[in-house]
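Only one chain is included here, represented as structure tokens and corresponding to the form predicted on its own.
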Amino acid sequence: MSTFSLPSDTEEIAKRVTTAAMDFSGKTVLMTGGRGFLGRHFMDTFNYLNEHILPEPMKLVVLDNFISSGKEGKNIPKFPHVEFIEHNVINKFEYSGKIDYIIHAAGIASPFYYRAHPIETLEVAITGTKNMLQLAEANNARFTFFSSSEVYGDPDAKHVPMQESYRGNVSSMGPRACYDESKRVGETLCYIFHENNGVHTNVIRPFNVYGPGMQETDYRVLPNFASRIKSGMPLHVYGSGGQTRTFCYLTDAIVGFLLVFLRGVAGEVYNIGNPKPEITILELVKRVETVLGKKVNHEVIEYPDSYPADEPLRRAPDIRKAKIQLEYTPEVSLEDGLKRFLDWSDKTYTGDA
């Protein structure tokens, strides 16, 4: 059993896009960044749709360089009809088989880690999107390019929440700017290649995903509560605590992300996300509390020199299109999430980070 799952989560997740899912019979993926916190879940539902739903397996091909993906994506178990290549996908790729749909989930979505790795944020994002929609065009593959909702940048309320039409309010310059701009021309990327090549392509903007398998030097924010939580340390609250986020627990995520792999609308962008509810920092301090039974001390610090400035003050998903064009609605409530999360991560996580 692996550590970075529930099996709980894996089976109601396959089960929620058992008719969708189909189309991956006997069919083979090539998913970039396989190793982190999204690809170890898509492996472990792979799998479980392979072993109990699928009429004949789909063959995984994963691809990771282990930049960002920390020692637990080194510890994954081998799973059947998995090959793994260790692999840089800012270098061309060549694959011998033939490939019916190509995730590129590779990236460094950690504002920690992409504030270390500028140049190599920008590269994953550009150099390795324009290699994977080349290998795409010539298998005639399905493309799903992960892009983010950081690319709304820093929005006016009367744009929140955020449609896929915004256009976004980002900086070309700051320590944000290497991420930001860099899933921007992602996305450009796959407008030209399915405009000009004809590429069956599809954006994805996730919003705040959270759940069992993030790593404990993640420094996201849940990751950061839990691992205080379990060294019996004060919370840290970034900034003033105010800027707001809406949560959406992983079983939702990878549902949405798998819908659009599968029915996603040649050429569209979705948001995948819960649009529900739209909470401050601090409120998220108290929602853990209600989780947890007791009181939980916090403080309200400077964001350190590690975290790049200049964060969005809100940030929420509308969420109509996936919904009308995937059916794909979100399930898991805030409450039911963080329990699930925070039962895991007391297991797993040592409180030394």
Ligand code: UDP
The other form holds:
Amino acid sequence: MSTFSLPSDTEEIAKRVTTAAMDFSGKTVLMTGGRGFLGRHFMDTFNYLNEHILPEPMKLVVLDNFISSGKEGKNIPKFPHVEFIEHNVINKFEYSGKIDYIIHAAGIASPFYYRAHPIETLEVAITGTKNMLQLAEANNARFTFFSSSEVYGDPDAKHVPMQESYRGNVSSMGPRACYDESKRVGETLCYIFHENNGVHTNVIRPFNVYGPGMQETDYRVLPNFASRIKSGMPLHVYGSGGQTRTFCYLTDAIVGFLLVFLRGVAGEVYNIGNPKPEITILELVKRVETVLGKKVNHEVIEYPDSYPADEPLRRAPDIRKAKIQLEYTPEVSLEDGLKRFLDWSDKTYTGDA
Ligand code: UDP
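Counterpart to the form predicted on its own, namely the form predicted together with the ligand:
After this comes the whole thing, all chains and molecules, with the earlier chain placed first.
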């Protein structure tokens, strides 16, 4: 058993997508960023599908350069039907076999890391996406790009929850621009390859996914909270603590992503997240206390230098499009998701992030 996922989560994901996943039978999927937080869960899910559900196994080709997948990305058990290639997607990639699906999940998604690696962040979402789109075109493969809910930037209240048609309020200059703007260009590349070259492209905008498998040194809010709980230190709430997010538990997110890979309408973009509840970070502290059944100290602090402070003050998805077109429904409540995550982090984290 791996230490980055709960077997019951993997089973839940596979069972929720069984019908759609039949399309993977006998197919080859190439995934970039395959050793990251999401990539490792896709590997687990595909392995489960191969062992229990698909009539013919699917093959997975995984690319990663380990820039942000950390030690967790290196210590991966070997799975049958998985070929791993160490490769940076900003360089061209050629593959001798036929590829049916390309999932471009490589990227530097945690604000702490993209603040530290702005050029790499830009390049993976722009040059990396172009290289993978060309590979999709050559293979006549379905292509999915992992964009971000950050493309909406800091929205005006009347656009919250955000629909896919909202154009966003993003700064081209500032500490988050390397991420937000490069994801926007990546989306534009998908649009061009779909419109002009006939590639079957889809874009996913995930909203704050969390769950087992997040590195303790990920530095996003829930791994930070979990690590500090482990060490008995007070939780740090940045800024005013009044900024909002919605949190989507891993299984709900992976189910949504798989439905996009398998059922996404060509050329379309989908929000994937859990629209409820939209909560402030101070409220998140209270929810954590409820789940743990005890008081947890916290301090409201200035943004640390390592964190890109120019952040969205509200974020929540409108997921009606994914509901209607993909029959996507999140099922895991915040309380249940936090419980599964905090139980796992308590067993896995060391408390020295
Ligand atoms: N945040 C916090 N304490 C932390 C890390 C993050 O209060 O230790 C806040 C951060 O200011 C933001 C929210 O939690 O409002 C989510 O931040 P995260 O880095 O997880 O992801 P983002 O939504 O900014 O991409």
